[in-house]
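Just the one chain here, laid out as structure tokens, in the form predicted on its own.
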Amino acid sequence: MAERPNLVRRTAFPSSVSRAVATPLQPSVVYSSPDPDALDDQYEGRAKGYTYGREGHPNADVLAQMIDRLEGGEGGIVTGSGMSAVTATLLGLLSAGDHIVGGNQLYGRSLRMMTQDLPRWGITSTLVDPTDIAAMRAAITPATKLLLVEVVSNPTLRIADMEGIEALARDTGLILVVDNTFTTPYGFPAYTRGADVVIHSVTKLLAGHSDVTLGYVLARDPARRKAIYDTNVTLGLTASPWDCWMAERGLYTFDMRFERAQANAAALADMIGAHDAVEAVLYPGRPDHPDHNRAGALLDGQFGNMVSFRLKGGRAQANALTRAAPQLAFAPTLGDVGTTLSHPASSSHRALTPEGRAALGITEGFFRVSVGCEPIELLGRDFRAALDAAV
């Protein structure tokens, strides 16, 4: 009997002296190195390679490296989720004993972390009003040691002081970490602008099809970043190749969709404003959102694609407007190609008491829109129908 091929022993990667255009998907979670000594090189920082899919990719770099160009820095890291970034960055740069201030209308997840996961660990938080920088003076304690915040909040799109907040951790010293999700490099160079670390849930706008999930950090500090690394690949809080890969994909078209979701936004929220179910609209770039002249001079023109109201009626009114609406996806999530609706009563701040969601004005016929890159006249006439049917 003839000996079988064997199949088992990998076959080289065909070399070639041309180069692939698109970037090869690279599943594999091992590497092969040739010795011991150069794993120790690989390891100990003298060579580049990689050892095991947790620790690090070539997909992951890719991706790490785009969005490093998009902040102006580098050495940033993919993570699994967004919220996988913030615990990295929490987890690796704070221990027991030590305190944040952060913002009081952040991330739902990222507030369920710092007021009920965190203490567990010995961890305290305060969250304070960001765009009050008394506010925010005043919550510091000898024992913090790190400043949170969102620039553009949510849901209810108030713009925090960042000139205010980054002259509070200078003279504080205290670690500025931004969470730059909403606004996006385009919107506001958070690293540029002095903050210590920044994060992004890529699965938002800059991967924008809302096919995949993963986070992003860049910290200025080395030894700093080095530990939230560590805490990242210890928690195995890894990104997969094939997320990266499509990512990737994504921040190709991120500018194009960028504004041509910014601009309907705009035109979106004057129509959402004049609508007669509509009690208030919430947009940056409207004279009449409490913080425009903020957001003007931060944010340089760029007021993004993000779009709150809230509607004169309560939760029936709520349903009547998406069910009238099926095309409208109704899904807790943002930055999409296409338009989302979100109801945070419902869905993001659905944990707090309903005084507390009444403090921040979210009320039960209160909306996020986030806009997408559909024709305007086609969102125009969806709303439309969709309000009609709150009134």
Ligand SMILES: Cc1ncc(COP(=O)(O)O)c(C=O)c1O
Second form
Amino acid sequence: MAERPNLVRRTAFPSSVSRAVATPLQPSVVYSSPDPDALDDQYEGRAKGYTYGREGHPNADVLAQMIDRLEGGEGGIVTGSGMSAVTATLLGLLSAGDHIVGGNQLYGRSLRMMTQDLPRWGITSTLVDPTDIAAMRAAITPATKLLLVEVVSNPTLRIADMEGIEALARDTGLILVVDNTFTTPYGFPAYTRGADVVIHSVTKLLAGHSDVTLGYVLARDPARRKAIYDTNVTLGLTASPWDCWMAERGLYTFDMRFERAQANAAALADMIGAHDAVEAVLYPGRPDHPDHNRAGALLDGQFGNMVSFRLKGGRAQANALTRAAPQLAFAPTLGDVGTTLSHPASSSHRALTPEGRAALGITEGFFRVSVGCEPIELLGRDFRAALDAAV
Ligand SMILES: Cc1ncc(COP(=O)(O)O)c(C=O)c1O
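Show the same protein again, this time as the form predicted together with this ligand rather than the form predicted on its own.
Full complex below, order starting with the chain above.
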């Protein structure tokens, strides 16, 4: 039999004097080095090179550098999801016996991690209202190492007392970790204001198209950065090159999506607030928002794309609303290019008792809207139809 052509040995990638405009996607998990000395140089930082995909790859680095530029830092780490960014940060920086003071309306899984998962490794937490700086200060114990906050609470859109919290971290030397997912660096420049660690769920507004799951961590102190990076690699919280490539693509339009969605949100909040079916609308840019003044001072007019509202009615009216507007994706997420609607009582906050939800103002008629980039006339028509059905 004639010798068959060898297709196992990889065919060299064609070279080109002209360069590709789009970033190449590099899916390789392994990288081949010329010799063991070269590998030593790479591992010991004398030469830049990739070794194994879980430890890093070019598409993650391109994405990290783009988000670094948004936050105004360098050395950000891309992780496989927003929750892996939270996990790598907390497990990388804390040990058994340490204590966290956290906001009491953080993302649900972050709350679960602090109340149910971390205690199994000997790390405890106290959750307090981040609009109440005296309560945050009172929750600090000699074992406290870290403060974890989100600027805008979910789903009631309260604004944390960030000036007070930043000063508290400075006074006490505690590590200030800000999950900046809702606000983004355009709404709140967490890192340049002094946060020690900034986290994003890149899945949301930054990537913007509901087709990747990614996270990001930026740590100021090199030793903390290394601890978070090593935890990420050891726990295998790696981001896939494809997801990074997709998120990079999404980021090119982040600026425009953010501006458009935010302008839509302001207009939609007024329209929703004026409807007969609605008991209250919550948007930090409105003068009737309980933290409007603080939002004005902290967010520099960037009030974001999230709007929440409470119907006068309960579950029956909530069902009628989503059924009347199937074109508005009823999905528990945020930050998509299109508008999405979530109902905390049946999704993110379903584990709470009705009394627990009531204490936060979350009724069966409570909705959170992640406003997208549709033409505002279209959104107005859709929401009018939905709210008319919920009277
Ligand atoms: C504020 C915040 N942090 C973290 C996460 C977790 O992100 P991911 O779903 O990418 O794991 C989310 C998800 O909704 C979030 O809203």
